[in-house]
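Below you'll find only one chain, the form predicted on its own, shown as structure tokens.
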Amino acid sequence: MGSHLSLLDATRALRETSFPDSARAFFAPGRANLLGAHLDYNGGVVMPVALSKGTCAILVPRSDGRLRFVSANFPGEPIELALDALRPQREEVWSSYLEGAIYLAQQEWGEVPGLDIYVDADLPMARGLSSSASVQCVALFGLARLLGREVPVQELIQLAHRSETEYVGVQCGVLDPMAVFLGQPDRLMHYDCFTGEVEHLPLPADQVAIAVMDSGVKRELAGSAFNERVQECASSFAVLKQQIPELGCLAHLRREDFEAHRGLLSAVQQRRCEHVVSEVARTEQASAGLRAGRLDVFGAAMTAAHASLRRDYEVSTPELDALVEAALAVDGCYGSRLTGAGFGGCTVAVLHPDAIAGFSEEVPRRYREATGRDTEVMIFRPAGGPAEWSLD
């Protein structure tokens, strides 16, 4: 699907022609992370933004106790199965992600009644875009519409993270269903990861698109990589803990202290260590940024963290470089770095939206010159969070 709009004229049509009149449609977003990078496990700032492009569920109840699960993305035949079949990690199929919404709602709320649901979605998969968390928290919101129970929207943030780490047995942190229920028009969320404290930061439409650019590199390493860097920040928290007792996490490493007891660690270490305390002060530059309706701060502070990845935290690599390189050479691009774990995957920039139609031209062919890869810019809008559509 070409954008937000075209999903739903494509919902309704299909409304008219296929579903009866009990059939209601619920709309989540994906989301990308645009500055914090590698600081949620370290306890620092994330600035994540709810993207236009998400998930759409069309969800149908039936009174026999069974579930019958239908994807355009995913084509071939309905994954049926009874209600009270639900298991964890059960099979690993597309459908997992719902069942684990429908097999938590049912411990937390008790009866669910049977369901069709049909599932569309404009969101890229497998591309650091969270399209697992919009699939999820789009089930939740809409079965809590259709129950017509008024759930908080923090239990529906744990009820989502559950379904992914409970039922189908990935491990991860609640950041993504957070940012998509928590998601508001022309605002970017500012997200401690230590108080839980929430703040939304204006990034308006008409002065920023999102561009998303795929390597064509997989992220093969992306896995074992990031756990290391977990334990390599652990690690150097555990020694500068003993230092410095007063220390929370590794995000509230200041610069002083650093720098008085780098020698304890190993060369290693100081890069991871170097990172994260320098990210932390980008995201402070690039917060008070936004407020005074800088965007050019803000973009820097992107295209800097850029650089950190790539020298300090070392999970970049030649194609994400180039990428990044091809998107800074166009006018009215702010800044771009690698987003999600890196080792392959994506880039992510912010333009100004008169920039898109060169830019869309640009980056691509910059891109295959410089790595003989083809690339193609996907453009989002900061958008809002978990939503019902009228099919009328």
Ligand code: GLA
The other form holds:
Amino acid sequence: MGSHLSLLDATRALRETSFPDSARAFFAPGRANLLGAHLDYNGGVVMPVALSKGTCAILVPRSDGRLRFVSANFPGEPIELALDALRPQREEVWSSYLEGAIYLAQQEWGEVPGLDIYVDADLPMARGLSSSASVQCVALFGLARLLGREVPVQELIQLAHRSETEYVGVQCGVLDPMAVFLGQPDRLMHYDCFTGEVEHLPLPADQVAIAVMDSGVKRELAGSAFNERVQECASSFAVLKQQIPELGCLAHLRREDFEAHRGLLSAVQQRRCEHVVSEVARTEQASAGLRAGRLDVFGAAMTAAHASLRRDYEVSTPELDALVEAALAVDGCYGSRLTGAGFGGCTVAVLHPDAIAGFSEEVPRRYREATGRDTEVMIFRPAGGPAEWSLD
Ligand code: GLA
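Give me the form predicted together with alpha-D-galactopyranose now, not the form predicted on its own.
What follows is the whole complex; the chain from before opens it.
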């Protein structure tokens, strides 16, 4: 809670005078995905945790129909525009995520007031920890509260997802907003993106710690090869669906059907499908391992996922590989992989809590030796979803 209070203070400090009574403060977490990499938009199972770091937003309604965004993470002039000037893919700036949330709320709920929004995030930005979903979700959650609307959480998840795909223009799946909204303390989510079914599996803090390491290489999601991967999967699915009409999504592709029809796919499509088919099997192994208390089995699935992301999905970087290797070299580390889309950003590792001190020293040292870069180990416990904070 300590970091949360300082996050609220920092957000508050963005406004020099005090807030009017109508101001409300909200928080939404970031997330780390442990298994089910790039399965969300393919209809598979994802296994993320919400993090105890995220985004704080203070919302102040205004009566002139204008929007003004101020961020502690992007110092400089506030971004200002009229509510009716919101347009999908208007311009790719940090406020796009807030704009998208407001635009979708306006479309779905009707009347939205002008707003001053102050945001501060204690998550590394654009590093695979869902800083973007965190800001979209905090805005939607806060707006619903401000408007006094009872909005079912599934609707908030869908709106945040549409805000990213329709307004910002990244063709991502539902993983990020779902992980932000449905997080539970000390639990891992098991979410089936095809059926929408969610389960929360225990990750007891006395048995497992989650470490996140920043490679220091920033990734550009919208401008990157992310949308290309989505396309490659969609085109593979279209080819396979002609042969297997009952196929509901790429994640339902059975190994034997893939082998029977792989000749119809390009070499790149075959690699993407190989990742999807093998990652689905890893989510099954990992959840069986976790249910049986076998963290070693769970961790091995994560490590194998990283190899597949590197070799078949081609979204790793030398820095991410070096971080994973550094983590695996430490006793007590069960497994590690890149988290988020890849192309830079962070890795995540699961370890025994007794190993935290050694891990926090060893990993940065090994990473510096391998790459000349610095990193630090951030230890997390799985956290809960969005909340309103008191401004008193
Ligand atoms: C990004 C996207 C998610 C998901 C992950 C990969 O974080 O926003 O929807 O596809 O990459 O698992």
